[in-house]
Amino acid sequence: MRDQFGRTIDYLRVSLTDRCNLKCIYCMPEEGIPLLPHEEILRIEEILEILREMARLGLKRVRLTGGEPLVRRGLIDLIREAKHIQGLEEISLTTNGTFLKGFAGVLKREGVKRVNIGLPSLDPEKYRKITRLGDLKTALDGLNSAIEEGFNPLKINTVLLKGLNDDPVPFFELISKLEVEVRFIELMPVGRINLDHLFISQEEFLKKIPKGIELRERESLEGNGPARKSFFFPGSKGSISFIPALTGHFCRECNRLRLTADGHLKPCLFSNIEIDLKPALRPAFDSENLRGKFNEALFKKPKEKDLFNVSKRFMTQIGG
């Protein structure tokens, strides 16, 4: 699949649910969000039909997200079926890690190749403050389970928040012990949450790295995201990388579309543009109609992010 700017689109992020057991301050407001009615959420078989049709057009990689994907019933059935789709090379998953201890083994056995874990802080009190409901120990138990199951690469997503988690030292201590990659991500102005006062740029964050820590660059990473380079320091088992989601300029390399839990295809995370796929799925599956909607999404994929037309959906409704 190619968009009108010649970019090859072979990666789809699938939000399985808008439900989550946490309420991270950058994902949703404190009062929560109105949850989608059950009948509005795509059924597992509908998601599989989308994946099969997209794979015929060149889809190679799928990442399952939420909300929290591990709360979605039928998740393992979806993975079990999706791994047999011809042309689909990789299934990965992004989770907050709090249920991962009970799922890591079956995810590995059923064919999930990569796991990313959202871990906003390594301090129990700050973790609780950022997630509002979370227990750091539970998340770390999930992380350790993923390591024990042999997920590699294993990535940790840390959305940077000024004054809350912008001290790099605890994360450097983590990668000195564990073979993981910590990805520091700039806060994105998506949804209707105003956290401008918590934004810290990649450039500002880099200035916080102690002068005694000598970072060395590794070769470009294999993967689907904008973090193309990682860094390590002598003696570290793991590495760090950066995703300048707001200040960076990687739209020209974007290879993805996003599918929301209620069946809307988003050509761009930042944009309000959405294409509703449900009319091609209900009351009966219509392959030709579905392909037409894929082409519409490809045509409407913007050349670059437009910060004056930012998506009104909260992050938990998109899946990042």
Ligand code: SAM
The other form holds:
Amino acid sequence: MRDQFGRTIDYLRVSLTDRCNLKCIYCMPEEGIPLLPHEEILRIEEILEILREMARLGLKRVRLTGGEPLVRRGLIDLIREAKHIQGLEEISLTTNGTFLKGFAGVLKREGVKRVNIGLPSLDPEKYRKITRLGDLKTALDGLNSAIEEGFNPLKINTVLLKGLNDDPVPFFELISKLEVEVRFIELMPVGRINLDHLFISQEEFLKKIPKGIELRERESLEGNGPARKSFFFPGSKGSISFIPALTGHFCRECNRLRLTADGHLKPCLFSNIEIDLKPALRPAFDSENLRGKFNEALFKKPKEKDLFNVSKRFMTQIGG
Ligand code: SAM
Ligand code: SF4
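Okay, that was the form predicted alone. Show me the form predicted in complex with S-adenosylmethionine next.
What follows is the entire complex, opening with the chain shown before.
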């Protein structure tokens, strides 16, 4: 698949549900979101049809996300089927980690290649404050289970929040012990959440790294994402990297589409442009119609992000 600016699109992020057991402050409002009615949510078989059709056009990698993907019923059936789709080389998953203890083994056995874990703080109180409902220990148990199952590379997503989790030292302590890559992500103003006062840029954050820590550069752990260079210090097992989602310029290299839980294809995370795939799936699957919709999404994929017209969907309704 190619868009009109010559970018090859071979990566799809699939949001399996808009439901989540946490309510992270950067992802959804305190009162929660009106949940999609059951019949609006794509069925596992419908998602598989989309994956099969896209794989025929060059889709190579899929990342399952949410909401929280581990609360989606049928997740394992989906993975089991999807791994046999011809052309699809990799299935990965992004989770908040809180159910990973029970899932890491089966995910590994079923062939999930990579797991990314959202972990906004290593301090129990701050973790609770940021996730509103979460318990740090449960998330760390999940992280450790994933390590025990041999998920490597294991990446941790940390959305940077000024004054809340922008002390790099606890994360350095973590990577001194664990072979993980902590990715510091700039807060994105997606959805109708105004957290401008908590925004901290990558550049500002870098200034908070204590002078004595000598960071060295290396290629980031292999992956599909925009974080390319990672940094380590002598003796550290893991590394850190940055996703300057707001101040960086990745659009030229953007290789992805996003599928929402209610069957809308989003050509750009930041944009309100969406293509509803449901008419090509219901009442009956229509492959020609579906291809037409994929082409429409490719055609409408913007050249770059437009921060004056950002998506009205909350991140939990997009999948990150
Ligand atoms: N529940 C899973 C999780 O927390 O990882 C998967 C879904 S969540 C929407 C995917 C990722 O989106 C999270 O790991 C988090 O890093 C990122 N995210 C959510 N809201 C964000 C925001 N406003 N800005 C930047 N990243 C955000
Ligand atoms: Fe849930 Fe993930 Fe959003 Fe947090 S970031 S509220 S865990 S979907």
